[in-house]
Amino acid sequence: MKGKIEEEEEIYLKKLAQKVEESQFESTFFSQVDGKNHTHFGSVIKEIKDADENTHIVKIRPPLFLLSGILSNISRKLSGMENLKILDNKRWQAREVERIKDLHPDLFSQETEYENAFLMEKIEGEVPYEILIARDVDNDTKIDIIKKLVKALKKIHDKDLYHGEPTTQNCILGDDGDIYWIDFEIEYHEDLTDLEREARDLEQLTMSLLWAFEEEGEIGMSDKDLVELIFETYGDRDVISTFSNNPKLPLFGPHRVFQLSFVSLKRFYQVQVNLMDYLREYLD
């Protein structure tokens, strides 16, 4: 006869399996919210509760992800980018769980029997991007969040790891005040050195932070001042120098077209021009 704990675990796994199966028919091309289920580009995120009513997150890649992933990688290559989405679901699942355990050992995460899904503890908090664009949040708070994000990226690199696409949307500012990085579905080209990977990470976070503000000076700092703050907070001159000497800005490449849904075309290019100007000054 099964014990109570075994029965509860069995029910829990059945619920997980049901959620995964339901996701097979979710569209991956439009962002939408349906109760607690979120579809965003190539993945479906579902909230479920275990037998003790603890909330967990199931992140699932529906079959259509392969198409969106291939299109994304073509766009990245045409843009001269050095990072690509992991298309193999099993390897993606393993990397997501491994990175979460490496960076947040107290945070529950595990692979599932389905190659296109993994399970993790829900992080209570907010996406930094939503705070940075909020009109009712004061500038000092926003600057503090920027510093936290940069320091959190440096912590990844201090562990000899990289994120792959660290942005203001691929992490959560927890209610405990810590930054939790998520979405480790991007890998850099295998020929890059660790230093080059870290430089690409820093570049992507820098641009993501600048793009969070529709107008230059919106938080009382020019773009150049903001980049200087980011560099000072990050602190590693070798990584900063590698970034400055070999920037991989998207410019007119198609990879960043999706960013235009978050920022105007004028601001999209203004950020890149201002960043290039600062990098020239930094090298001088």
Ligand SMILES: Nc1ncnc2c1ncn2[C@@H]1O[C@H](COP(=O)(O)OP(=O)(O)OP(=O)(O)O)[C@@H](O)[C@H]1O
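Between two forms, the rigid core is the largest collection of C-alphas that superpose within 1.5 Å. Positions refer to the first chain, counted from 1. What you see is a predicted model; the values in this text were computed from it and never measured. First, how it differs from the form predicted in complex with the ligand.
- In the core-superposed comparison between these two forms, residue 245 has its Cα shifted by at least 2 Å.
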The other form holds:
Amino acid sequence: MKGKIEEEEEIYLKKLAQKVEESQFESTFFSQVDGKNHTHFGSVIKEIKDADENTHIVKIRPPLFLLSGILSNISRKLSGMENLKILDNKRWQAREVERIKDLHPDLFSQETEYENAFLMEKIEGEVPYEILIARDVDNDTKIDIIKKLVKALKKIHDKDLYHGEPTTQNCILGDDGDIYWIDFEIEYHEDLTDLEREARDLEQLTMSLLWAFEEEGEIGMSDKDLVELIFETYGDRDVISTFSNNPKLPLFGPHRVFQLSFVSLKRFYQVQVNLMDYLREYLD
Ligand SMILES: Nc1ncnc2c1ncn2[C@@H]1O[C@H](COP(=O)(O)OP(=O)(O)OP(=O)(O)O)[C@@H](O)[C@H]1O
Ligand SMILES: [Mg+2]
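Other form of same protein, the form predicted in complex with the ligand, not the form predicted alone:
The next block holds the full complex; its first chain is the one shown before.
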């Protein structure tokens, strides 16, 4: 016989499922945002409330996502990369939930009967990118956040877990001061060693941190010093040397073009061109 708690949980999940269903219809191909038609090529994040007024996040992959996913994977292949976006929705859903449970066991996360949607607890906090670009936040606070992000990445690597695309937007700085990683949609292929997976993550986070600043020196230090700070905070030289001159981890290439929506072309090239030099100088 089912216990009362199990029964309550079942009713609770049923009500939540109903909300997911409603969100599905609202975000198939198009929806209205601020009175304008909006086409969904990327995933759709919606906040829903359960019967007890708790807020949850439902992340949905609309049908058009497949198109952007295929384009993204073609660009990755053209760059010679083997770590690709997971296109199969069922696999994606399972992986997102599995990763959240691995990294943040106290957070609620749950697969849904819809292959293209999963549920997770809403994390109260701020997206680090928003803090890094804010004009009214002082540099010391920004530097503390940078260190926190790099340490949070090292922490998951120490548990033999990898993110895939750890950027300043794929995590949340919780109101409790912890970093919560989200958005784990890259599949790492067998041909990458553990060290290469860690290197790939660190390279991704480094680029994303540099690209958060539109001008070199905006944060009160040169890019070279910022890179050094990131590497020193990460602290594992083997990982750092793995991402220099590794054909499996290309710094340049078509796969990067997708990041251009967040950074100007000038800054995009400045970081790409100089990062190799900073790496070499750091390792010398
Ligand atoms: N559990 C959560 N709690 C609070 N905010 C969230 C949560 N999940 C997502 N968000 C917000 O939604 C944004 C986008 O989420 P996410 O990175 O998972 O999807 P995405 O980048 O749109 O997806 P994709 O890159 O797969 O197209 C985050 O930067 C964050 O602001
Ligand atoms: Mg994201």
